[in-house]
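Given next, in structure tokens, is a single chain: the form predicted alone.
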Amino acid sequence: MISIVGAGKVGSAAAFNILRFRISDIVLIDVAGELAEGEALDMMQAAPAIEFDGKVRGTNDFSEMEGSEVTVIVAGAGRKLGMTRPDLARTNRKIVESIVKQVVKYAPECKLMIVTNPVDAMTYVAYKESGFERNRVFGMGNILDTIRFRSYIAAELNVSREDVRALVMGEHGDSMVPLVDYATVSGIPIKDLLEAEQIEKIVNLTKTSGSEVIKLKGATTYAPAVEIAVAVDAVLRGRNRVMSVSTFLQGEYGLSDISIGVPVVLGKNGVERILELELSPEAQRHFVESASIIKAMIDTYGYT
């Protein structure tokens, strides 16, 4: 069972999602207990046109979070255009470590997904207030930075999503770092098929893609509601998907103290391994610096 804490338009949609792709039942909790419960019973109606058994159900009582081998917290305040990270970080921290004690007290031996922004920060939180081994305490922030950053490969060369591969580590936010080393199309690295400018631009794109999304409607959605659905997969179906995710580090890339996105194995223990790769001297500049800004906002919340 699956517990997504968070009925907005992002919790709601990921909850879907795991129905649509037939993963597992699910438990959807938010203090607006009637727009779960709501939220719940518009998709267990749509269920028969997905031809899936599967149950969900909405709930403002975290104690039906009972069981959950897998709980993701999506709920906490949005980000609006022009607000800060550290704004938001302020509000949402509140948010997130009430959360965590109920899923300690109620779901202690699940793994703990964080989407609420800012992710990096948010996940060191989580991993702080829950006490639980950090391959437990993961956040998504890179996986749909990942997304956006195979979607502009696609389109520059007009070929198949499909085909391209590539990773995102560092911030989830503007300071992220888009592997060009690292992205290929078919075995293809994108550097023997795109011109620097070419590429520049689609690394532009990936970092502002977000804060685009929300000038034109407000909020992201779609594409975090189903990243969700992908990683909880990963992690309930034990398939050990390579995907760059915020985890708390011990020394990996000489960091210590600090949740930030990197490459892992994502499998039935939630990180089963960090993959430390070979960075060049520009990836490592600019991981070093979205590392430091990760830290200055974690540094101002005195855990030990």
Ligand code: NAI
Second form
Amino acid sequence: MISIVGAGKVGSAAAFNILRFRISDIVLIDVAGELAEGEALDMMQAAPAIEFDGKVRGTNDFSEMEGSEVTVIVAGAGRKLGMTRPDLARTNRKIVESIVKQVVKYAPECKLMIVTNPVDAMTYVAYKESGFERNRVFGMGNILDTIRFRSYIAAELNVSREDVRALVMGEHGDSMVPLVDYATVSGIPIKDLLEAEQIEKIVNLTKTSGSEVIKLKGATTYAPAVEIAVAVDAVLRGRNRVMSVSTFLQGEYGLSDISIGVPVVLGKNGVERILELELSPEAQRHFVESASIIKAMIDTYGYT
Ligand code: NAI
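The structure above corresponds to the form predicted alone; please provide the structure of the form predicted together with the named molecule.
Now the full complex is given, and it begins with the chain already shown.
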């Protein structure tokens, strides 16, 4: 069983994906009146068509998360155009801290996946506040950046998205680092298939694609929701997927006391291990810049 805290647009869409992919029973929790209950009821009415006997239960009672293997925190405000990430961090930090207290009380053994933005800073908050081992607290952001990167590579080459493999690391935000050297189409490096200008265009599209959706419809929903389901599946089924998640570093990549997206093996225990890749000088420079942006945000928190 898993819990999702936040039954707004992304949380409820994630719950529906988890139901549709037949991954797990879900407890959906929100503080807003009967929202979670209503969302769960709506989903359960679709369940016979899915041919899955799993259950989604909606509630505003945090004690119902008891026994969760994974808790996903996707509660709080989203970034509006023109809003700075530190502004958003101030609002959402209080929400994340209050939810983590409930998680520690009712589901102290769970893996904790943070989705609330700015996700790297919120993952750091959740790690510090929970006192959990670092492998059990991770943030979902780069997984979404990576599927966007893969989509644009596939579109540029007119090949199946399935055959494109890639990684994005760093901040889930403007300073993210799409790893061009590690992107392949069925093992063929994209540098052998695309011109430098085409790669630059793809990298820029990847970085701006989230903001583009926010500009058009106010928020992103479907892509993050499906990637939450993918990450939950990796943990619950112990699949040891290789993907980037925001992780608390203790010396890896030369960084400490920061949560930032790095490639990991994601499995039963959450972050099973961190993969330290050799980066090109350009990627390394961008990654250091990305880390300094996150660091500036979390240094204002005063955690020790
Ligand atoms: P939304 O506004 O639709 O839903 C947020 C929900 O959180 C609301 O239903 C609200 O009642 C609930 N909530 C607020 N405080 C709460 C508390 N203390 N306990 C339980 N529930 C609480 O927002 P949406 O679009 O679902 O986005 C949620 C968050 O996810 C935002 O911070 C957004 O920026 C982030 N996000 C992160 C992505 C990522 O890749 N990391 C991608 C997309 C969104």
